[in-house]
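The chain below stands alone and is given as structure tokens, in the form predicted on its own.
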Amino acid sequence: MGNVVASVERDDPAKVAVRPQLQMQSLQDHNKKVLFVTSEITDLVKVGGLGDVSSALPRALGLRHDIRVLIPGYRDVMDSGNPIRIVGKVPGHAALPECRIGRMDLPDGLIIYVVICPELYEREGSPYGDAQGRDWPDNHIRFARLGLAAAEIAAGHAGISWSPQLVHAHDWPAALAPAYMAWRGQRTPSIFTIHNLTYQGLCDAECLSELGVPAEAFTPEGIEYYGKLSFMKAGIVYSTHLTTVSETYAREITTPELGCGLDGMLRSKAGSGLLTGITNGIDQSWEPGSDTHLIQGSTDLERDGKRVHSRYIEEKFALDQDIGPLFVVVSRLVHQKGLDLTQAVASSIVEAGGRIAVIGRGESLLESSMKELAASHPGRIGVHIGFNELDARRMFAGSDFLLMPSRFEPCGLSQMYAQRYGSLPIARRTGGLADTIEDGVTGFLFSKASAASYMEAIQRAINVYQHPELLNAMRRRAMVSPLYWQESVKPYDQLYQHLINEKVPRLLATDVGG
């Protein structure tokens, strides 16, 4: 059962050992209680950018509110070394088994509630699938259990002496939280944040009875999506307010091109002032002067630090050591990320004197084709399948340019990490990339998802590389461009205040027009 060290019926202070003070928590009168529902958090388990946001955003908002996170009790969570105390339980429902609720206090005081259900979560693999990358066939049960646990906590039915004034659910795995709350007539307001509309959490209509979903909810106006049940659509329909992770993406998802068949419903939400785009920030660990992942004594990336880290990349990826520009790819290897475009221009980059280092994992065909690309350009292109934080950070620190030709990008974090570390992103003008990169100032943008458009931006970057004064000026501008979360959470704070005070949050600065 992992690190469960005590069993109590309630979160009773008399039965709890001394715990660290929640340093982020404000004592101001407007402090509100918010339950943050997510399927991953970088501190414990991470697959992508959702984990980073789920780690950094609650901490930044913790300066203003009492934020607590609810996450499934995966094996990595249960074996993280952080003590877990049982503080409640929730009953089964339909095919959803009963489960216990554990509490984990992280060293800085962030409180994590853990949905403990070994038969659903304690497995080898990722939060979403097995070691071969195949989705778990019972994901609809696993993440409905997460959503219903959140609804039970919000209703005060989980045996916990803390209940939220607002539930903030993130992406399709948490999307049934606002739906269960609505189906049960609960009045606690909810926010549903769309991190990537493409991944919708679909299951067959036969799953309705397994999940205990009311039959009347399975309509085109409800959770029905081309004959299937859509978790994503449930979050959109039943939450009090929708947000997504950049202003441009909030507009893009109301169009047929990027609306994934939900654009009509999203246009209606936007027209009612119920869809807000709030661009992500980055956490304060992304500070080159203090980042312990970087090579000790070489964190001044405006001077020798850039070259020291480029040497590390050259050795790690068996690249030739020369004075040509160094390009990196730090990405999931999936179609969305435009890796085929990078493959199409790779030979041109090499012919222009560049070298490319790639780190990431994803679709097996893309993994294989990237390895073949490296084999055909020894010393000029290096590829490592997998991911680790240390190499990723040193790649940002040592590279000249980040390649990020995404077909769409709800927000993106890598471009901001690269900017902070003096690597100029070359990216497609879409979603959060368009919102966070100033073309020719803090990076380079191109418009069409084509090799020709991409290569034009790359050539501009190479031209800048050949003029060191201009290159260094752009690096300096890029390094101060990204906002830390503490600076970018004001719209969330405003939205929380509006919803908890039962005011409709219309006309926020980043609302999408009809």
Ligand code: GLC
Second form
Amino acid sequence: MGNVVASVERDDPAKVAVRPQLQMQSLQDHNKKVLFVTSEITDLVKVGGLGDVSSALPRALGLRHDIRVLIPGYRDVMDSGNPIRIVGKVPGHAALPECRIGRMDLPDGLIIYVVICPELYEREGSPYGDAQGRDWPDNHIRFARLGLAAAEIAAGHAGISWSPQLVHAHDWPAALAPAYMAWRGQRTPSIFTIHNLTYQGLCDAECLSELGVPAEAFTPEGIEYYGKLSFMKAGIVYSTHLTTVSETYAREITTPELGCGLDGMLRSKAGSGLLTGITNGIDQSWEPGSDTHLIQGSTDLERDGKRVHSRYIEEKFALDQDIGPLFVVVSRLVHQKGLDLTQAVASSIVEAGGRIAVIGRGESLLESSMKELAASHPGRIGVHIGFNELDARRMFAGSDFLLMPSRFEPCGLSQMYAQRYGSLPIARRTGGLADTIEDGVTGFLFSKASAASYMEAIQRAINVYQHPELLNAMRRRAMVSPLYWQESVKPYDQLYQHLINEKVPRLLATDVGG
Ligand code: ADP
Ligand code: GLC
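Got the form predicted on its own; any chance of the form predicted together with alpha-D-glucopyranose (GLC) too?
Every chain and every other molecule in the complex is listed next, the one we just looked at coming first.
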């Protein structure tokens, strides 16, 4: 808390004057005021792709609009070294404690509001659980507090001299923001973006009173989900508009297979033009020439730079140094990512002359089976359990292929990072993977979640590897294929403008066939 000071909120004119593009341009153009509510932002705290999107999208939209981010004051946030000024306060509600609102201006001008509540957020562990990976038992209170703080700021009740014209909430931890706004009769429009429908934020019906949720909202048309309270459903029901992170996933979540029991409701939203698929982009830090994580002087990833980075991986993962394709896995170790499929084909990859390096952390069973896999293939398979941005980036840079056999994938960013760094993804034809990989051109796709279907794609990749001119041609296509957010942000921009101007953006809705 050493960086926290109390003050009245205002934009520091000296800072605005020296700030690059971000602030200066946001004063022009459309300049809509938007509160971006999220539980992760890579600058301060990251678990997965949500953190990356929460860091990149407000900056890309910030070129046109005044986007400010609201996050919980986790220990990593409070101790980040960026000064925090106290600019407001929100009252307690039911079991949600009163909290202060701090403002942190990141060096490039991005404004972050922090919900300061030490008893809820300043703990050892990840945003969602303890160091052993167990969810915090009071997550419903922690994230309801986030949602309600957003609603209070939107209502102008937080004592902050800025209030948004739109609230953009992300995934279940932020999903109660639109709900509290609706229960309180607030008219500010809201967008709820689904990054992953499988994490729903369910809690027992008894939590209703703790969260101060009106009893009449606990119905199947409201926030009840088979006798429980569902944060995810609250976001779906009460937001003005829904988006998700790829066009294919927008269709998939309206089917029983991937709709997680919410497909009926999502079909009806889609039928009314209220569900839009907008594919994620990547941020400017994924530019090999200027990425300081890469080995300096070796950023030509079409040629020598790749070799230099593969040497780094070989050393780091104790892999044999020889020719033969180098496959990598950079992933949260969770069921979604299909790691059991990679385990099933690993010996065949090794027999075909390949080597595999894996970095990830997640479910303890997957962590231990991955370690066993490495132990039974010394020199050919190396596994690091953990999270390390530098190694992850060097793995994209030094590998020939990224293995990403996800069972489902709302968008996926790793395949785009790999492409940008000249590593061809081998991935399942699902969600955003289907939308961002062109089979046989910028990567390899397979359809069935089976080892046989996966191996067929891997075999095609190995064939390409044996023809360097083909491999280089695909690499070149892959490297220019992912879009930077600046190029892909337009649908959000249009949606913001339509909603703030009170027009329902039917033309933008993904066509899911009724
Ligand atoms: P998800 O959000 O489902 O995990 P994405 O592909 O959208 O999947 O985003 C994953 C992000 O997390 C990427 O930035 C990826 O590089 C990063 N990541 C995953 N595992 C690790 C790890 N062990 N070390 C470093 N970065 C990782
Ligand atoms: C979720 C999804 C992933 C997506 C990311 C960012 O974590 O699992 O597919 O890329 O959110 O939207």
